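Here we start with a single chain on its own, the form predicted on its own, put down as structure tokens.
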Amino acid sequence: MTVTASPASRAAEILSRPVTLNGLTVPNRIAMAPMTRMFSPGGVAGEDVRSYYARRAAAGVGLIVTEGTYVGHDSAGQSDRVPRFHGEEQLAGWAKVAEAVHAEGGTIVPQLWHIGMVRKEGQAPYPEAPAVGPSGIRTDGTEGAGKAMTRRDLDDVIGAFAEAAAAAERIGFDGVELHGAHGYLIDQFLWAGTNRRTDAYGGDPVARTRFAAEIVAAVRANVSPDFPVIFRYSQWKQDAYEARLAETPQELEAILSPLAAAGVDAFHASTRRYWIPEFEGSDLNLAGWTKKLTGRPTITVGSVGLDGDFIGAFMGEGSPVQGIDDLLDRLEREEFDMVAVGRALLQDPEWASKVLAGRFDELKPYDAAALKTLS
């Protein structure tokens, strides 16, 4: 006689295993994805954050992916409320949220963050810096807006993600995620549409690759041998949701294989509905196929737990809580390794606790009200 697994049971045992990347264990499946919160003025996270980190580690996520921290760099960040990732009080600051997560048994890494050619001039917290990027153009095409770097500014870019690398192992984080994804300074290095250069970081895919990977590797010099590095890539761009750095897995193998040599150790593939296949021929979403071409351990993303458009979710609209069956059966056949989750854990911090308990049914849908708060 064949015994299923109930629903709460099996969703325990596949999403309480414990994972390694590189050094670190991080004890189930589980990841909080970073979403951007402008609650730390003056770039430093106070009481308040480290209280909405630990929350979420308490209930049972295994590794926090913080909010985007903006590197040392001048026109890195538009806001004087949104974290950074240098200067004495953002680091202490950063490493009382290290802290606490620990406390609770969960794992932590920062998100390290250059936004480029999204920033607009005058904004703090360096109303004086220019945008910067690849070749001076926005993801929605405009030129002119900004400042094509220089090899001077590649260089100070390169120092600044590893400078906030050694510091996050320095104050006592787990490992790091390089903000790779969606229209920011890095993968506007990586994208056709805003990478024009005719030096050796444009042209073809791996040229446009390199400012990428000399950033994990300056990264990978400056942190010891078993702390992670992780890399958020997407496909998709603030400004053009059909983007695509790839058309085909033999593409995206040439972007990410010089990304893995350099020392990435894990991947994170950002997409906006995780069930989506990337590829014609093949069931695999972009965590899959990351993982298959690569073999570096992948987290997954995109609207888990959610039903409906993430972005109508995020100008108000409601999204319904969505079933976990099918997330449950990429896991179980080892699709990709974890999952982050983002808008479920924003509205509810007991997620996590809830899944692992088979309490489904008091998962709360997703509100974008849960944006005006750190609950």
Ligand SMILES: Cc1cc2nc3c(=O)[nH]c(=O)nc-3n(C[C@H](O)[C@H](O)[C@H](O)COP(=O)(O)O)c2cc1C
Given for the second form:
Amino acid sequence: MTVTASPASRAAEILSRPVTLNGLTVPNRIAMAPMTRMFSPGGVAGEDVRSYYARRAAAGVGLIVTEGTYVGHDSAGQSDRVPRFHGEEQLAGWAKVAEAVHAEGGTIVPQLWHIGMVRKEGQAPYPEAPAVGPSGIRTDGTEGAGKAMTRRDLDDVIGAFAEAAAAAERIGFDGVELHGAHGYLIDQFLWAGTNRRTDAYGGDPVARTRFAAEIVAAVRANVSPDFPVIFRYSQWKQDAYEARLAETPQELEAILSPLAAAGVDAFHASTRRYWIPEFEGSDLNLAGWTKKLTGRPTITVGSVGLDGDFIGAFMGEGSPVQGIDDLLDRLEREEFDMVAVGRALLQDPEWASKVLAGRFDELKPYDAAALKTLS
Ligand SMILES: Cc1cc2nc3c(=O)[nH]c(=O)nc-3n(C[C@H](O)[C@H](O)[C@H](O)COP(=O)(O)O)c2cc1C
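Output block for the form predicted together with the ligand, input the form predicted on its own:
Expanding to the full complex; the earlier chain stays at the top.
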């Protein structure tokens, strides 16, 4: 007789398996996706930010990836309410966040961020700093809106990422995630649409990956060998949902191999809907392909736990409702190793504990009002 596990017990069994990312053991398969919240005046994560993350760790999130936090370069960001990962007060604020998450049994990595050509002129925290990028081109194609980075700029930014990673280890974080996704600086180098350089940092996919790989190598050299370095990337860009870095698995491999060789321990493949196949002829999604091509652990993400109506409202189009079974099947087949959850975890801080206990009927439906508070 075949005994079929109920969805509830299956979810508990599969999602509560620990997973290892280099020297870090994460207690289960659920990650909190990085989400910019802009609740950190002066770039300092305060008490409310601390309890926001600690609440989710206490309720079963195995790995918290913090909101994007600016590295120490004047052009890195454009809001004084986004937390910074440099400066005494800012790092002291972050140290307390890490401590609070650990006290609840969770693990936490900061997402290190430079926005590059997304920066508008005259914005905080350094209004006079220019927007910088590979070729001074925005992801929407606007030319001449910023500065093409010089050798000195490249070295400064690489150094800023390396310093932030060392600070993360020093103040008690469990690893770092490098934000190489969504059309921000690192992705502007990866993508041919924004990278028109004719030096060693532009041209074919391997050359376009050089800047990212140098950041990874500098980070790797500045932290302990077992300190996990996660690299987040995406095909899509903020201003260009249909943009793609790679049209084929071979092109994707050309980008991912140098990153893995430079020292990436795990990849976080950002998609808007995790169940969409990435390339023709296979059901694998972007995280699945990433794992297959690199052999590294991967994190998937995209509309987990959301209902169709909300996806439609947020993304401007309709979409089918996706149950948890498909996700569990893919985890079980080891297509990927972890699943990151964004908006569902904003809505319901207890999302993970409810799912791990099979209490699906207690999950709260998403309401965009959740974006406005740190509850
Ligand atoms: C309010 C908000 C802020 C976000 N900020 C970031 C960010 O700082 N860094 C990042 O890589 N992704 C960011 N994202 C994307 C999420 O990490 C995630 O990939 C996306 O929301 C899809 O996951 P979900 O469908 O579970 O929400 C953000 C998403 C939202 C909704």
